[in-house]
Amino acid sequence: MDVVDFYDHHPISAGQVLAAVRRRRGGLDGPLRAEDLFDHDQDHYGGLAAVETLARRAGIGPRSRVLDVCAGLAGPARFLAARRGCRVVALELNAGRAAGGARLTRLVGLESRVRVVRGDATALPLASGRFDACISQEALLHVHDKAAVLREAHRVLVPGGRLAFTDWVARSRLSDGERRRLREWMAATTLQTLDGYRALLGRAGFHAVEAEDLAAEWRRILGDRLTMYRAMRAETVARLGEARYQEYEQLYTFFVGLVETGKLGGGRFTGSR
């Protein structure tokens, strides 16, 4: 499965986010605020606290120009713009998710601070030296040429700019068969290790590189995510069909098992240009 197809059939969409907000508010009458979406539009591990941690690691403040690579529905971009007052370019390859991110951004009135751009992370359609900070969350597993993404991030940052991102990482016990299933089922084209990412960041030109092991933290989160997906069964079946729902649940159960048995982990990485 390629990454575009994977996210075309992902259970979390702009429509699903708005449906969740509608249920909570009893409708969508009246203006929406970015805060109304935060419980539903953060499609990554660790929620708002994880975005805050990346913001601190990247030194993001009110005057920062920020690039969010593989931004999905742009939930973190809206959070940073709303809470930190910065301006964010949210880069996303999948057309549906880019359109959904732009729609949600317009609905909460943040289009002057968050600009959604459709593009390829390995060849950013952006000028060099344009950003003070670059972030990404659990996205580079979908990109085969991770070195190209890191080189591009280095190119678009100003001198002294900071990169901070999280991603899934492979452990030594992850078998070739399990890697193949991850690639076929969830477009995990390649999985790096913690040390592998350190080396890639250095070769891309970053210094003061740090790599933090998030396996224990993410292991606690995964069970809650699986419960959440199962609670979304009715709307997922209505949108994508029973077969797709069953396929996704099977995938996620397999994924959780890899983490619980120590074959798959997570990492947070930072570096300076």
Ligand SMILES: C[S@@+](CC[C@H](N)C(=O)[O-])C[C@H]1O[C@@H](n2cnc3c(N)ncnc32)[C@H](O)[C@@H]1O
Given for the second form:
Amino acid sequence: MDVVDFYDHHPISAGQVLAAVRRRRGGLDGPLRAEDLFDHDQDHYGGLAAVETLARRAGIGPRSRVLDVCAGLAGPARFLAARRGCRVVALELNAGRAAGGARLTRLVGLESRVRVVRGDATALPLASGRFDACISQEALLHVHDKAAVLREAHRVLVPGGRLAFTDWVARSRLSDGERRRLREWMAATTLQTLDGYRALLGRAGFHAVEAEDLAAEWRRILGDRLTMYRAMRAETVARLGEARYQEYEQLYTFFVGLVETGKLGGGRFTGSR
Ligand SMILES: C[S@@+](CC[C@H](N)C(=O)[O-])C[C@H]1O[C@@H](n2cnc3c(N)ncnc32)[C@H](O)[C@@H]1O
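Return one more block: the form predicted together with the ligand, after the form predicted alone shown previously.
Time for the whole complex; same chain goes first.
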């Protein structure tokens, strides 16, 4: 499946985020704050604590100019702007997600600090040396040319700027069938290893490179996420149909199985320009 198609048919959308808030508050009347969305607008593992950790690794403070690459609905970007007071550019390829991210940002009044830009992480439509920090979460699995993304992150950072990101990594050899399913079902084009990413970061010009193994942490989180998707069954069927719900359930179960058997895991990577 192509990555744009995958996110056009994903259970999490701007409409679903607002529907969840409406259900919880009994309506959408009254001002909406960024905090009201945080339980629903983060499409990565480990929730807000994971964004906090990346922010610390990237040295993000109130004056930082931050780039979030592959920003989804801009949930992490709004969290950083709201909690740390920084300015964030949220770069996203998928038109629906970029529009949804901009809409949610306007609704919570953060548009002066979070700018959503539609674009491709391998060829950033952004000037060089503009950012103090660059982050990304659970997205590079979708990008074939990961080296290009890292080179682009290096180009747009100021000297001394920090990159911090998380991504899936392969922990042992996957069979051809498993790789094909990950590609066709989850738009996971290629997967790096921890050492592979270390080498790519060095080649892109980063120094002080660190790679942390998140496999044990993600194993716990992934099971909960499958439970969450199952709990969203009724709204996913209403929005995308029974067939897509079944398909998503099947693909996610397969994916969780790979994580549980230790074939897939996660990594957190940092480096300085
Ligand atoms: C799992 S979501 C993560 C979203 C966000 N980082 C978060 O944590 O909420 C991955 C996102 O990467 C985006 N993406 C994939 N390939 C991309 C590319 N080449 N350039 C920009 N965005 C991309 C997808 O459209 C999707 O929104």
